[in-house]
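Below, in structure tokens: the form predicted on its own, a single chain.
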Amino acid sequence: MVEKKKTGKAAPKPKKAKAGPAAKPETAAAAPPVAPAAKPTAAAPGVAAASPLDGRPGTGIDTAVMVEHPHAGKINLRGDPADQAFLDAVRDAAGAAPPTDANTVATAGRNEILWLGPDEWLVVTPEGEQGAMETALGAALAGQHVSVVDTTDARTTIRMHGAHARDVLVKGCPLDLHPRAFGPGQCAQTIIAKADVLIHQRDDAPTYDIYVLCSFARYLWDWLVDAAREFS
């Protein structure tokens, strides 16, 4: 009887004393300072400034040079091309009316409007100017049946240029990129190595801007680097 009472009293008392007052106050006191410090770091400019291809080596080949332009503004625009009021409003805001000819690009200064479909375009602005463009388009098109959506962070842009740039692309692109079929001032939605892209040929060098979803950017970049090795 005596031995049972001693073991019963000794076991629970030390456990309650150690677990209760010692651990809980220290944990509660430490938690508040950690939470505020972590939030700014996670949400801050690092996310907006980062690109999916930061630190990715390029081809190292003069005839097929690749450079990323990750932060150009990209605004998806939809409206009625048969409505002159719509065309005029876009021209007032962006400097050019959206092109109505399939697979063409309208340019006004540093702004570009790429044709995506019969009633859809991509308005491309210099880095950091997408907010102002979205606001300007929204104001100019107020009251009209349109859609203006900032999609800047959805895609990055790989610019490829050089004498063999076209040769690299045709390895994985079904689009006819021969100069007789596709040239400066034209754009098209297609695929490269099974990745959905939007290609814009800028000049006769040739120079191409390839818009690709950020989740596919590293895959496509590595594929292009590998495809260019033949020309080194």
The other form holds:
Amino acid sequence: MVEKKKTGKAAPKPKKAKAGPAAKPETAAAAPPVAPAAKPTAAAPGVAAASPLDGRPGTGIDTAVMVEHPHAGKINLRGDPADQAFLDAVRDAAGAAPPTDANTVATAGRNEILWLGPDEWLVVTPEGEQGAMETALGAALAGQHVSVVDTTDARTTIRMHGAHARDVLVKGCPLDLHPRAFGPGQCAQTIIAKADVLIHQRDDAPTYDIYVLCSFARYLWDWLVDAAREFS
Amino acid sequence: MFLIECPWCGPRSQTEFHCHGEAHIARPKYPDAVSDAEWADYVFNRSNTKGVIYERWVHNHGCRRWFNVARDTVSDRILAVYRVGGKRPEVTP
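Having seen the form predicted on its own, could you give me the form predicted in complex with the partner chain?
To see the whole picture, the full complex is given below, headed by that same chain.
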């Protein structure tokens, strides 16, 4: 392409010549604000990973702290839990068998397997390791009637912890989050302020991981910040 | 809050579910062979029962699984929840 331009006759001059000197301050004013520097992921060197929540201010409240964990690997896994070969293959690849108890989480090192349905799970890996996990699962499950899909970029994760974390969530969530009904190691797909989410309680602090679609992330983040204001 | 018992997730808020109409309506096996009246009956006509009705529900904001529900349309009470493909339970309103 560059070659052609050089040799082609009467190539049109760049348009800036027409615009004249008046164009210069205008373009300078229209320049977008400098985006916060995004770090490249291990999965794609040189490509800057960006999150919809980059640079978003948090709650500023010690008892309801919100931090984003944007690029954790998330692999959707489907298969038949009644098939021992399926359970064994997933254990080989991910370190833990997919939990068969509804709404529970299996942990293996830094990997987590969250129950989504009776034949569906979300395998969560550290950032940048989703490709290797997808390959490992694919190899271990070769020949079986399963589905392994990397959905890392579909959702982001909001981690919320502190003494008032539960109080903030229950303002918009119909799920019973009382400790007698929902505790560490449990997960559930539900709604917060009309946004579909997957909630995983990590510990008694309580700490919650809230998985939300990237397209809903700013809305939900801002809603949570607003909901937390009464606890400041 | 109106709670519905998901066969997998347990009791959850009504807002997580969606009703998709009457259950146990079999699609004609050979659509070309049925009359227009029979096809229209399959597509449009429902029992509209006053009393116990069997319905298809989906836990669309939760585990996204379909299941069947026996509901009393007079009291709006859910009398039984059972899995798709299961036999419809005998219930009394």
